[in-house]
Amino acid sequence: MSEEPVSTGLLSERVEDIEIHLLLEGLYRRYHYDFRNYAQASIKRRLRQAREQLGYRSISALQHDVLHDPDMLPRLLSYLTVQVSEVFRDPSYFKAIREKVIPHLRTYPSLRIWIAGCSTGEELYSFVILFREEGLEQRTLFYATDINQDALAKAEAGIYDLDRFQLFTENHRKSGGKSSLSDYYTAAYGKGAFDKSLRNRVVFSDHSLVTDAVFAEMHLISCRNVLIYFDRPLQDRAVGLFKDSLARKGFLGLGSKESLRFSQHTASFSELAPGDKIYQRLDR
């Protein structure tokens, strides 16, 4: 009996799928970084980019070096973790935080804010500046977490290309900023460095939404443009983690393309600002 021929392109794709499965399993077993339930189309695109730009013939060759050389891990993670953000990105989101969430938070004597998946820190500085302008900074602890150590180091440094600050400044103005963004950074040698005082109330920490447990009892959690890279079960896990990490009547902010509508935890939240994807935890 003759076998049906398999096209070379289709066969290559299947081999690549096997290689990606083995690489993700190896990353988890060797380093405990778990990307196995990330959205497959996105993870495949990023691994192809890593293979090409790091100069490997195949995903298997990349896997060999990553498993045997821990110094390769940060280079691969820079492709697997998303590091695209802006200060006061989506200004209407921060305007809604300022106008609809801050009045509730003013009633608390102390506050804990979690920026989950903080990447290189742009969203963190947005929140600290906003809270300073609203007079809440000194009663607030900000927790900035990510799985990428290089991204956390950049967040802690707070230094960005100066040509990005024109956009940052415009975003800040549109968000209802009460001062000039230039009050919070100094410029030199093509870079803008945020004032160190903005980090006085910040805890930077390694935390995975995939494998780690509840972080602490928070009054506001902001996790934007992260869940879109997870598959449905992993999205449910992350939202469940946020729900269990929020204080009574606490707030959750998601990205513009993310929603709780199809989550198994939908009934635990009410929509505070639907257009800006800001939710409030219902009573326990």
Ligand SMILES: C[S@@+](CC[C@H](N)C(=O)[O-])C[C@H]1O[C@@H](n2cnc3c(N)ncnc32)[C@H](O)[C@@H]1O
Given for the second form:
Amino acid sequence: MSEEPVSTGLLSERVEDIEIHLLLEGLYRRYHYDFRNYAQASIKRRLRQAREQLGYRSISALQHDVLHDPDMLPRLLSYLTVQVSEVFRDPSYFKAIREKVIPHLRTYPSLRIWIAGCSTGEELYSFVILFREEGLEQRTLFYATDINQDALAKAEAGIYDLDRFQLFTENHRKSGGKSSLSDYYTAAYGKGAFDKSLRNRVVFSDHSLVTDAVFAEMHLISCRNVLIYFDRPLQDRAVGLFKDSLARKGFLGLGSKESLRFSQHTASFSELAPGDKIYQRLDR
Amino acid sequence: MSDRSHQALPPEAIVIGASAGALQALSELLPLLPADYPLPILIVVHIRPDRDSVLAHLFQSKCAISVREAEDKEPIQPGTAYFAPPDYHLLVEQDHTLSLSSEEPVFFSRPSIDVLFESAADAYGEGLTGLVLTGANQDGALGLKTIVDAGGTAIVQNPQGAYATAMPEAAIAQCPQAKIMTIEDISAYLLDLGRNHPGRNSRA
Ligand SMILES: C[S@@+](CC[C@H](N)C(=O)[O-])C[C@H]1O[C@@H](n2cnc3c(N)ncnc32)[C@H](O)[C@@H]1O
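Please show me the structure of the same protein in the form predicted in complex with this ligand, now that we have looked at it in the form predicted on its own.
Next comes the full complex, this chain leading.
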């Protein structure tokens, strides 16, 4: 009979939901990227953006090209994964790490730190600088992981627009920084490049909190502003992964609006710095 | 005065967006709502990202309904007003829970009114009432149109009485179907929505 109205009424909304479901299913089966249980409202918003900005009439038309052309995948992933970060984002979090977590970590001869969902690297550099300032860098191995390859490549390059460094510097100072941020980067041609010595003890790798398993025993895991993109069961899976990879009495830091309150693993953690969302794994 | 009585489905939720002048405008609306107000209210106010969340605290003490800052994955409750936290977008999921997002600002704003309105329109359809109040930018205009397109109701504060006119004007331009009301009329309208609501006495 006739096609569905192109109006944005309820009827065509449902078609869009079907398309989104099929695209996410296709992405999983073709490329093993699993967005099926992400919080849907923001996935929907970002798929609408991708459709518009990449010039497609419908999400199914976009799906066609993504399934047939692997080169389209990174372009779509840049929409599906939110890449927003800052060096020393939420200074009070890093201040709490300094004051409440570092004293515990000092007692270990060697340390492993996991920055999960490290995006373009801002959070990683914050930790390396902090550990250098606290004299712990040399005994620490940092694991920086994300599912977005382009973001990981940027993290590894450590180059950011110079106009962001004013904010970075301010954040670093507010976090209780013991040195000047300018000691750690060089500025040229409108960019600021972090010193490559900051990467001496960093391992970058592709790792998904949705589909991959635990890979080492960690003393501190920082996973900020990643869980908000997951639905509740997926959050539980990720937190379970953190629990399993934390050493006894290891630490877990979340984003400022994330918490373990609704998690099935709440009972496995104590709150070390409730306002700053830093938890400690309880002994079993 | 309510023209919603013919509708098969009762209203389910209210979303409000406001910017410059928001505190004054909201102070004239929220404290009037009774403790057993049956609808949830989701609110985005533009506020500087480094500001601690003060809005919920501020209104908690003035209001009979409960007021809090939205938390990620929390189920939306009737009779509760939720403020978007500073520096996060607030979205409504299909199952009527809330989620937060730190994706890019929209019109330089995070939280963004458009982001809340669009997701709420998807989740509530014709059960949603959207309000654009005072403000000096254009956030909320597209979102309000989305609400109308999904069958919901759009209300804009009359720019004449608004502290800042740009936001209501942009909303009216984008969404000519919107009802234009003074703050007093909006108060009466919201009270009416609640009074005629079938859920009013079953939940308290
Ligand atoms: C908003 S950024 C957070 C950046 C940084 N942690 C911060 O708080 O500043 C979210 C990151 O999570 C990553 N991500 C999304 N899904 C993921 C998954 N399943 N496993 C690991 N990382 C994921 C995205 O690629 C993105 O880089």
